[in-house]
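For reference, the chain that follows is the form predicted on its own, supplied as structure tokens.
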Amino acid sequence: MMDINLVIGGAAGQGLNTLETLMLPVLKEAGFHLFAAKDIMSRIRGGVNLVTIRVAGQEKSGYRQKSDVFIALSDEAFAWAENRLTLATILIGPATVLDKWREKWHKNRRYVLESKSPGAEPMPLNMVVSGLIAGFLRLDFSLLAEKNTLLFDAQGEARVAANQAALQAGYAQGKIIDGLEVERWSDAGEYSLMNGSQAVALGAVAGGCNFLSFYPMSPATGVAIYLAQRAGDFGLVVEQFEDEIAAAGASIGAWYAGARALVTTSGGGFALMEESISLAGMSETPMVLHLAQRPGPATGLPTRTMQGDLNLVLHAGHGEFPRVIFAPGTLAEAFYLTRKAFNLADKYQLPVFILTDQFFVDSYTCLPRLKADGIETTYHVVKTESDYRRYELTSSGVSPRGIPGHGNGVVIANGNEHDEFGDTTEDEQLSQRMPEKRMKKMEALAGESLAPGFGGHEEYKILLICWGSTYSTVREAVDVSGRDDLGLLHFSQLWPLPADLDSYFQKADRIIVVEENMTGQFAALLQQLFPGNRFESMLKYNGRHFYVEDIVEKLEAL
């Protein structure tokens, strides 16, 4: 078979992050591509958390919701993810769960997962499924072993002992289940895996970012974590301030001294951000702030997903002034903007927003090995002179920046409005030529704006649209849909949108646009863009990402 969907459901504590991190990497070097995507619950114990890892012979990164093998660890679990199995799921799980739900499913293959012996004590559940899993799909066992050598050994011998002989149950159990032998992927050893958060963080490190500020605000934590974990390899400052208030200010002041600082945060964050973003506009001061989407209002959803906050982005901060709002579709595309995010905040002098959300941050795949060089990290700074002028009025709008005590001229910055040299002004004119010089930028940016990506027919009657995270699951719905009367264009910049798109619009029949909110945002900033077009919806607005099959069952009603 080419892939497997497999689901694994059980209690907050039982380990289910754990058995993630372990196998993900063993999958991998195994020869497989991988997808896996988390389902959270917002509390430290109880509840329910699922775990879905695509293991595929081919590259397949779309969030499919029905699962081919499920394993759950609790009955919870096994009610919780019930819409996500089919009479021909494999079920596995403790004799204790999987006797609850027989009645309903008993036409369901079935394996009783054991995890204690007769007269001993009981073993890691979550590590006799890792084992198990490695067992189904035939793994060379000595995979397994190495990794866990690896994850545990600094917590002692007894662990890592005791977590071998839960492996090696599972493995054993899992050897004698068949038919889910999943085809090898040849072009395994091309690709790296990672996540989200780390695309994000490792884009910012080739794109120069030597300081980082934040406060901890789920789902954007990630990227701080994995980057103060590593700065002294990539010669980082991180600093956990103690508000988002703070963390953006000392975002500002670091640029204006010198450094490329980036500012990683949610919506609830973001908000209180809006003050210092403003800031930034009026002062001209690069800003690059990334920002993972979960739903709002308020707490809303913490650990869930949302494309909720693009008018949030479009429209934060008090006043008018230029900005750019970058939304990948892909980990490399994750990485490559937030690299780009930097040279142009820079060059600019502007803030730069890197949209994500919860399921792209922490959703693991593989992806062809990033590479630093082919992108030029560009560094905009002037030495002053005595007549150093940082708000010159300039036809391109922008002004040559300068750093204190690089060279000889006094910088100034003002968040009021200002002369040329920086000094606070109510003069008539200048107050309308600064705001004209500061939005002159636009029209260069819009210049070099990203064109969206398309795909699908080029005959097409219907054009899909989507941003950001929806990529791989639409551009897969479209291809198991094999309805020839399809296009599809994806954005990875939303802001600001190139000028020559209708030529896409014009083509179609009927304009569809697919996004994670209530109130289609994007369709709406297209309908008051583009209006000679019509711009419909398909919205998903619960807290859980689109699936393969939500896409093709819509497409079908068509």
Second form
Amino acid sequence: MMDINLVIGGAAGQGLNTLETLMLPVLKEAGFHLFAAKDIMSRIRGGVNLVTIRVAGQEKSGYRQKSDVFIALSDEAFAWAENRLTLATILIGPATVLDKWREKWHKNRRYVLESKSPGAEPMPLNMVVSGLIAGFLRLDFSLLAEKNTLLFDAQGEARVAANQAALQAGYAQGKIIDGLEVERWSDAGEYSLMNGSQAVALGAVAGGCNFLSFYPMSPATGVAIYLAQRAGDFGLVVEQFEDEIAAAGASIGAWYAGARALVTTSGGGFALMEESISLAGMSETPMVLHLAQRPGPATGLPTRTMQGDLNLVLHAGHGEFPRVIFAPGTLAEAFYLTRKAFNLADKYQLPVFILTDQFFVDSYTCLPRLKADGIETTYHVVKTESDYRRYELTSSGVSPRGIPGHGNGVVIANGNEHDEFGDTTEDEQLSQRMPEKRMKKMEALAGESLAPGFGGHEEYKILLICWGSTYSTVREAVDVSGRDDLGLLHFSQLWPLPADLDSYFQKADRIIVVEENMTGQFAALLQQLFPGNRFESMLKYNGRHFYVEDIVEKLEAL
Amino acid sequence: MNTFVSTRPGSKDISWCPGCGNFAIRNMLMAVLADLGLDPANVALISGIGQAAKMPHYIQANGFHTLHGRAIPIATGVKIANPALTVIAEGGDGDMYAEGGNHFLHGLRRNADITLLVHNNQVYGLTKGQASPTTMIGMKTPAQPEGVFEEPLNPLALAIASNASFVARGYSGQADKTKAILRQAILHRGFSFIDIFQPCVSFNKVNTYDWYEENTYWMKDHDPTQRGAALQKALESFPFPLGIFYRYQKKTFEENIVAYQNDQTPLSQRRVKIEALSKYVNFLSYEKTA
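Got the form predicted on its own; any chance of the form predicted together with its partner chain too?
Expanding to the full complex; the earlier chain stays at the top.
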């Protein structure tokens, strides 16, 4: 087989996360391409969590709905995931679970998962399942043993030994399952494995980030946790503040004094940060903010996904000021665009946003090895003279940025309208010239805007547009649909947009914007900017990422 | 060098009322900063919103006039970026205790080496005379026409209860003694907090210069290392004690940060650590389980 889509369902607390942590590196080292996503409930114990692991012999990162193998560790998981099953799905689970669903799914191949020999203590189910996966994929058991020791060593020999026994028991059960062997991927060695949080975090470090402030909020916290645990190595400060308002403020203070700061949050936290974003706009303080979207309004669906905050980010903060919005479509883009965000924020002295979502930050995938060396990180801070003017009026709108303690001058920043020195003013002329100076930066920024990536057929009649995290899934759906009249345009920069997009639009009979929100926010933005075209929407907004099958079905109906 | 003047090229008029206590506090601050031999280029005044928060415009030093209530977190960011700077967060009682109340509490806990200067005139001046968190019970204002009935906040007791590392109260009408406190606060390593009583001549007709003279006194023989005694003093009122209430030397926020334990370079001068980055970008990633 070229790929199998493996879905494992169980209750929170049954160890699916640990299974993923153990198995993804094992599978990667065994020579597969991987894509793994999480479908989790907002609770610590119980409920239903699903882990989807797509094991492939080639680069495949689309999110498939139908599973080739479904491993259910609880009744509830079986019920919850029925829409992931077909008659061809191989069902695996404890006898109690399989028996209950036997009648409805009696035509499917089934394997009973044994986690306990007669008279013996039950084994950790997640380890039995891990062994089983390795067994049916015909992996070398030593890979499992090695990773088990590495991961659980700190928890003592007893834990390692118990895991080892469970892994072996599962492995033996997996070995008898036929027909699931996946071809190995020849490029595996050239690829890394990480999730979206790590890609954003590492991109920030590559961009010179040395300060991260946050207040915990799913799903954005992963970036902070990752960097907090490596703060010593990277030489950066990570601080959890008392609230999002303080986190955003500290970031502004840090940039003002010459650090490169990152804020990571989700929509609810971002809402609290808006006054700081406005302050960054007025005081021309650089700011880089990562927003991992989840469904709102308010607390919404805390552990699920949505592309519902584009309008929030586009319009965040009162008053008018320039900004930049990136929305990476792949992990490599997340790395390179986050890095770029720091250089742009520094150069133009404005807020730069990186818009991801729960699906993106929590998904693992293989990506071409990132380049850490040869990175051009540009710094734009100038040494001040005694007559330094922080808000000097220039033709580009960009004033040379000084920082306290670097040079003889003093740096006065101000959230009130100000003169060139930074002192508060209500002067009629300055009150017009200063906003114009700030907005002037949009001209150069528009010139630097990333062009959208084009895929599909050159001679298209229907142009699909998507942005951010949906890229891989939409891309695969276009391929799978087999239609030869589809073009695909993916935007990883949402603001400002390049001006010369009309040529893409005019070639199409229909333009359809695919996004995960209810009102078609990006479609509306395009409609406003390019009024001569008609932008239709293809939407999903139930807190779940699009499946490849969702889009294929809709494409077939066009 | 070593001169802290009150104007910049193009400086316009000062928007404080004649007789405002802010003038005295500004003069004290300029004198102490100069006396300590500091360079304006290495001092950063971070203020919120309000009349007191206009200070960065009336002293020639680095400054950031930010948002209502937010001076403390912003000042914390400044200090983290460059610990060599002398960082002073400044604002009024409404700014720091109402809008910024949460940051005040957590600034005390965090203990970054910054000085917090609160101009406490027990009223909102910028917005023309509404009650503040320290307005006394019974005072009538246009917004509280029946008189304030909420218990006034006791910022000193709060700070001492939080085991803050430097807690003091001064009075703008008593420059020499208040300057001495200010000097010690700036020299103190850790979060130093001074509440400074200050008359608002336009909007507070209760807490006037005469009132403060009659209702305050300077502590004698108080041992600021004793937390219990400090709290007792902070609970005293009518008259209100002035002076240093509590002083406790402990590790600062910066000293606790792992990134500064390994390397003293200010963040503002740090560059990308390619080696560390290379190690992680090609790492076959997985996390240790708990």
